[in-house]
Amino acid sequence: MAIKDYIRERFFPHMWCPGCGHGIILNNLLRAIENLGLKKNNIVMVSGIGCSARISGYVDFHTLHTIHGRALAFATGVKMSRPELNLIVPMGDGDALAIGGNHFIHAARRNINMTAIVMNNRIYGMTGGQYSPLSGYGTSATTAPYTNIDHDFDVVQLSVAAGATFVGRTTTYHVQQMVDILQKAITHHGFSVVEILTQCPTYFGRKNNAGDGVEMMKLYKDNTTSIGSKKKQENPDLIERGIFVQKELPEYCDEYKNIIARAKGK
């Protein structure tokens, strides 16, 4: 199946700003799904509210565009009722780790089989450029004109601590790595987290003098490195990319089936 068969062409052109990295994520997510040969009817995408959440409107899968911060809660309901389906949950800063933070850590600890994609552009783009839990100390935003004093979450460390059995990180610059990590995340039997650093030139870039979309992608090239590289040893401030955790543990829906069987005395 060609990539164009996975999209709803009637909803294009998309609404993302020029230079936004979300379109790159959509492109490479579809490439990963195409490489895996997944059938559209076996995929459910659940999203919340925000720039990132609009992605569910562009894919020709079963989709739910739900309320803010509750994407993982809705996805859990779908997975519990139809465990054979592939659940993909794209989220932004707020859906994942602000209003949705409680759902995030509990979905991870349950190890329910779905793929959570955290599209980290370090800003609330749709609502006007407010700072988010991922903006970071010292950054500027419309709600932090004299810089932000909140420290940001490390999505990888948080995911690992919460119990996710697959955790990866990449950027919109490293598109081949993105496809590879997404493929492995989708096929992993358990809760998978993929953080993708994605540029928002309209708000984060403009407020923090980071340039346009191309210039922000160059920052991902220069300021990230592979896990355990020599560059990281020489410059500890570099952000690591790759797969941090990939392990097998009992999956939630499988364990729930066992509970039902025990209740029936089987």
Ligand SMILES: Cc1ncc(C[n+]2csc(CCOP(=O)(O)OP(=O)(O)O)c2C)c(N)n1
Second form
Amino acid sequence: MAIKDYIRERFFPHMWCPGCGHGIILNNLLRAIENLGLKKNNIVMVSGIGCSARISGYVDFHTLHTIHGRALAFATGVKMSRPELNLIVPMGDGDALAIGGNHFIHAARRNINMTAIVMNNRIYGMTGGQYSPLSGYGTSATTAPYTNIDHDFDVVQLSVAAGATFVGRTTTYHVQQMVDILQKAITHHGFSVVEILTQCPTYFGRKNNAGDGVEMMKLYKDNTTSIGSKKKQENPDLIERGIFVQKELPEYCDEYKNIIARAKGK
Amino acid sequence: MEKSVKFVQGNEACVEGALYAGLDFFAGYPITPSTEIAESLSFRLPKKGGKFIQMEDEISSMCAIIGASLTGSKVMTATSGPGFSLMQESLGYAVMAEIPCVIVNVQRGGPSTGIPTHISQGDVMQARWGTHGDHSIVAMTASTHQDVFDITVDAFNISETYRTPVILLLDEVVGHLRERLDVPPPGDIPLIERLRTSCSEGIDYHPYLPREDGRLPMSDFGGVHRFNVTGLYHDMWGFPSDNPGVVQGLIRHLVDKIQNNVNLLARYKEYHLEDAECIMVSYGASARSALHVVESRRVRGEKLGLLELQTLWPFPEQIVREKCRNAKHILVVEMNTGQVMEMVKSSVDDPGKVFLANKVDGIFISPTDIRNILRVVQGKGV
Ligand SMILES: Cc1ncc(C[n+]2csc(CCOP(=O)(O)OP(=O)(O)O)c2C)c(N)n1
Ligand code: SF4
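Having seen the form predicted on its own, could you give me the form predicted in complex with this ligand?
Following is the full complex, with the preceding chain placed first.
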């Protein structure tokens, strides 16, 4: 199936700003889905609220555009009722880890089979550039006029600690890697997290003198490296990209099937 | 099949009703005095192939049942005051996206953590207006276990018919009291199943286009129709829209589908209303004490009657007005500072004849409490 068969064409051009990274994620997510040959009727995309969350409006799947921070909780209900469906849950960094942080760690802990995509632009785009839990110390935001004193999460470490059985990270610059990791995450049988560094030139870029979309993507090229690379050893400040965890553990809906069998046996 | 006779708590009567109605999925978080509902369903649901999950909080519980409902499951959650407060945002989502679900609130004393193990009926107005924005809602209650059972089945039927969340406002006394329950054989109480679209694959399906009778046929997530569900104002396909016509049309539809059917949705019981000079209006556990007073005074020839409300929202104004028309006094018996009394006042012809018999100290309102207030109302002294 061609990419355009996966989208709701009448809603294009999309609402994202010129240079925004969210469109690159949409494009490569659809490529991953196309490569996997998934049927549209078998995909449910659940999103929360934010610029990132608008992604669900553009795809021709079953789409559930919910409330801020709760996408994974809605997705849990869908998945438990219909375990055979593929659940894809794209979220902004605020959506996933500020207001939605609790649902994030608990979904990971349960190892319920779905793919959480953290579209990390280190800022609240939709509400106009306030700092997020991923902005990081020393950054600027409309609510951090004297610079930000909040420290950020490491999404990868957090996910691993919470029990996610697949954890990857990439950027909007590394699109081939993005497609590859997303494919593996979607086919992974368990809770998978893919953090994608994505640029918000309109707010993060402007507030932090990071330049336009293209310049911000160049930063992803310069500031990141493959997991365990020589470059990382030489420069520990580089952000690692790749698949950090990929392991098979009992999946939640499978476990619940056993519960049903046990209950019926009683 | 024979009916089965049980001796259960009100919370269990609610569980029996939900299972009878075809509950498939429950998500919840423990809280007194509703916890027995979750405990019981964790045992009962998987036995029939249903699903139970204890979520990380009440916010996620409410979200999870909405997600499950979209796949075609009959869903429920149960909580009490603090949890009910946490559910308000997603409850509004279910109103906006028209997703059938049942929310049980076994009321305890509030505000805040309040008095967890004691009775209150303080969440009546929260049930009506707890979530932000203009909207309409259905909330029901009951005073005996048989009625809790029936009203729970009814709640599922109504939520499927109107594509709306239905709130079951039970209270601590009804929830924890034990009494007899007869569970009727399957089929005795008719069940209303979700109306599903007859559009076949490839035909443009409109999830938000009401039929002539006002009902909106659904299509399950995972089925052949892919559509969008959102909490934003949306068009008939479910896509966001800020077109003033669409916005106005949707809010009118959401309110009218409930408010135009107030009498159809009204459930109530009446005792000795025909010639009653004094009518008590009550609901939930309070109605048990009110009924006791009515029956015991009737023996002595006093013309007392009881109107027991089971549908609290939409408030059955016309029914209350008509039933109370000839009464000299109307005594609203409830366990809050007058939430239903205000509604009764605005419903009847003469609000001056409406009085309140209430108790807000966590102790169940007794027949003696009511009798004492009755003396004052009837001008028989304090
Ligand atoms: C309960 C609630 N609180 C606040 C908001 C306002 N709000 C909307 S989007 C958003 C943050 C968006 O940031 P992020 O999730 O990082 O996504 P982005 O827009 O950057 O893609 C906030 C705070 C809301 N919609 N709901
Ligand atoms: S505000 Fe930022 S995140 Fe939102 S669309 Fe614009 S660039 Fe993208």
